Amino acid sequence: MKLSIEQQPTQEGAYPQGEGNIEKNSDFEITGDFQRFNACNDIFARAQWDPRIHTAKAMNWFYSMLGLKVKYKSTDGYTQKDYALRNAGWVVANLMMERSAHLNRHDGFLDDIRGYMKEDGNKVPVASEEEISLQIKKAGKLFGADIVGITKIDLRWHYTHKFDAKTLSEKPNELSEELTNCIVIGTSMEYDVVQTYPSALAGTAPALGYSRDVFILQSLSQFIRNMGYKAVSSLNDSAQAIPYAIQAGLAEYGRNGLAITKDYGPRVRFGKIFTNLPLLHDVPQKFGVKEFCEICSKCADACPAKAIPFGMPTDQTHNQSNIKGIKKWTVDGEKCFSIWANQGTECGICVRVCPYNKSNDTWKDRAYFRFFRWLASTRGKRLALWLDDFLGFGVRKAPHLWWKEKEIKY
């Protein structure tokens, strides 16, 4: 049966706490009325089946990701050249998504990514979980990941159901009980491109991030299978990335609803690999994000949709596109996506203006970021916020200036 407003997607009831270690040393507070999330309620899924979200502009946004029905403008950042670069960044991710269309699958976005080859019949012996974990991280970074963390599988973050875009209905989300660990990889987005948000040009940053993640996930998961163990790659599908990133010690949660990493701030795309390879788990790390976000509202102030909350974290939800039972800052996805649909590309302003969004291209950049991060974690956090404004961080770069830069950093 197709989904409708009258027939809401299936939602499981309360789920037992303590499956993973996210409660330890993190500010991700889970309440007693927690419910697992149904991927059919994701705002991008609702844009396809829910008439309240499903509009011509919303669908044109989807088409534009595939290079179809793109409406170019003369406005700086939205020209044919800007969209051409953005859509070029999507190529690898789109190829992966389309490879299984004949099987009614959307690899990486609605379904896990089919592996290239099955696991080897012989398993490489694991004498030390610590040693193999370090080797997995080394391999992940060799393939292009900027950060890699490991945690145990926590079913709270797995969707109750997947969304079937062909039939506009829900379908099972199954995970083998053999899989016990989750490897989380993070890929940074290019700082200078992110600074041009909002623009089609800036959309190249996440597009390229997704394409890079696909390559890394497929390569790293095949490495694991070649060693004789099971490995299932997941991009935006199957489970939520942010809780896993926090649980794996890669990030803290920010007011803008994003995972804030230590070295790249909010400009990171995450992917996951579920495996039965014995591994040593990382633990959540704190470096002061929640305390800083409590006195900073730059993302909420700058959000054109007013989708980002002010005040302190609560367990309040805005609509069915929010997960229930977590005390945190919750973004209104309906308001946020309306901006994306109206302008024909991602917004991203909340990433650009975040004080943790700093360049780390040079040693001076990295030194200042370390200084800012330290100051933001002390009683001097208001000084850090003032300094961020005084030095002009977060100001939009005109897209045409990015094109005119002669220095090639990449």
Given for the second form:
2 protein chains.
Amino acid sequence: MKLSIEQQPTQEGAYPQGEGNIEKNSDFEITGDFQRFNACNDIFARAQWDPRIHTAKAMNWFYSMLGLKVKYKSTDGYTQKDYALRNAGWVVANLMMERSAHLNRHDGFLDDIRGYMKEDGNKVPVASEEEISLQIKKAGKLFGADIVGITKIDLRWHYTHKFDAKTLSEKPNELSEELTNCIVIGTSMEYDVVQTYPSALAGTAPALGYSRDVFILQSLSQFIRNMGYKAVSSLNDSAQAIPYAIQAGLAEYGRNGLAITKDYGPRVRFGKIFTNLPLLHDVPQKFGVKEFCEICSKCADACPAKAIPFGMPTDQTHNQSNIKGIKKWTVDGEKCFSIWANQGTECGICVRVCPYNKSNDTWKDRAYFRFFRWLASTRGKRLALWLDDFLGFGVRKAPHLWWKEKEIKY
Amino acid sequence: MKLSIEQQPTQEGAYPQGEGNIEKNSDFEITGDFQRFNACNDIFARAQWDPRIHTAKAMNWFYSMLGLKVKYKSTDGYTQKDYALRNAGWVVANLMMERSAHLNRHDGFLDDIRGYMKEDGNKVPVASEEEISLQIKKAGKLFGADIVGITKIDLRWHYTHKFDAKTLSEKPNELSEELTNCIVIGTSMEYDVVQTYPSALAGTAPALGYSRDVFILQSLSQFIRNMGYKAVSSLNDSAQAIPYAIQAGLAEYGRNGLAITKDYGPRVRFGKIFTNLPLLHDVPQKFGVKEFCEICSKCADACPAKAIPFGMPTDQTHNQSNIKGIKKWTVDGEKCFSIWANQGTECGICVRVCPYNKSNDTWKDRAYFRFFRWLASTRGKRLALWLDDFLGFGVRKAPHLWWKEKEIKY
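Please could you give me the other form, the form predicted in complex with a further copy of the same chain, since above is the form predicted alone?
Now the full complex is given, and it begins with the chain already shown.
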């Protein structure tokens, strides 16, 4: 049986409770005003239907990711070569999206990702949820994920409706009732590419993150279906990734509105698979992010759009593009996106300057990152913040220098 | 202008000469009998048209990679879960191949891989071939390649004809005359998965290798086209990867008929991009493989099909599936493939047992591999071979142990 998310019970008590719940060990505070989010209010959907957001520049941003109407300049970081790399990064995600265009679907962005083949008629018996959970994580990493977590389906994070780009209206967001678990995968974006934000070159990082996610989601979900279970892959569509990532123990929530992971900071893209495979649930993990963000405002200081809040978390929203009823730091999506549209490519300055954005390419990098994470979680957090400045972290790398570096570390 | 490969000049002197040539620093000895290979004689093509190879079992092997008619067993390594993972590994390569099915193409296997978008109208000027070559290598690694080399187009390695699976006949293999350079990418297969050969589980390694290669080829070739140059992606189609990999300085040739790379041994899958982007050519590199293979016959000893030759390289061929006129170790493809068809999945025992197949996951692994490679290239090569046995390298890992390992290193 399929239920439209809209028809799901909304009263208290209808949401999952217990160990793996986001209330248990995270800093999300759900208030009585909580309302699930309608994907039509997402800023990228509004850029298509809402005349206040739907500008020629906004549309050019969409086109450019598809390799269309690319407006390169002579400015460092925005040249033809920079856009050439960024747009090449989008290719696999675009191919997977365009594969379903004849069905009026935008797989991975507005609709879940159509799988390759349906589930096998025979179910592999699951003797131990612990064992199969480890194997799912192993398979996820084999397919390229950097981090994998597992939680239960929590309808609060599913959109009430999806956006139909053809009719510019809402359509039902359905989820089979059989699906009970959610696997969250995360892929890290390359540190030294991210360090060139703002630039078109830096846009290669999210582009590749999306393409890699699509690769992993298609492979991992097919593995589950080949074992006889249902598995639906989702990227930006269907449900919100950040609360799922927190609930699956992969991240804490930061001032910049991003999921901050332990090993890659805010430099991670997430995907999710909804499944009926019996799995063990991870629980939210805290390592001091909220307390550190309270004394750090680097992202808010650096944001060219002034879209990131100072001060403490509140349940105030800026406009319809924010989810209602969660006490947290809330970013103004309208302001944020206006910068993207204006510069013709993504802005990720809040990722670059975040002290949790550190390289972990070498053992020295990893050792310092570990030290920083420890210090930032102690009463010495102000020292950690000072050190971060003193050591010059978060400073922009000039894009032409990235191109010139001979060392290849990937 | 497009030329059918068949119409290209075949007389001596028509092939590229000079620094980057395969004759210069490799152990391929091209004899006067040399003839380019017709892809219709490839064992996988023959499995479709040649009644001696075209058996029900051979066809089931093809089907199983597409997730069809999978015959799992209760034997360790051949269970539903093993095939589930292997076939999930094929998904991205399959999706990319099936994308062109309506054009009667088998992208990546019988035909080159259709790109996403044609080249930009404006060419990025190339001030330095050295610089752009480094940037192409950097981009290749960013997109996921483990090794990238560059050589010039050498028509000797291009098939005289392609195979048309629909009509079971040959069709022209065309290459634009403008294309002058060949970029070779290599992706390593996971060591501990390969150690479970023979098994369906081990088949995950080549499956994922193909899928990853397709990802990289689609992205890297689009990067080149976005810079205004032509770029055609090729996997198993169009031309032979091994001589190209040798010519691009990525590998030496081994007794098992495989390209042996410095860092990943025979555990690598190759793809190639033909382009008119001006590039600097790499040259063949030798690190002692031929001399070591002369005293080592582990692959020939272990081959269940007795398809790998003992003794020294010759220009003898076994049947029409071998290229003519190269003095080298030549594997009997008919015998080799009969094992694959019989067991319903790929055999890679010759990869597993090769002493150059060593893990490089940890610094200890890398240090030993470096020591082995050095010793194997000296007069102590017999000691290197003895040590390899003594330390237990190349022994099969039971597939159920792979599934049980908790440590996730990917």
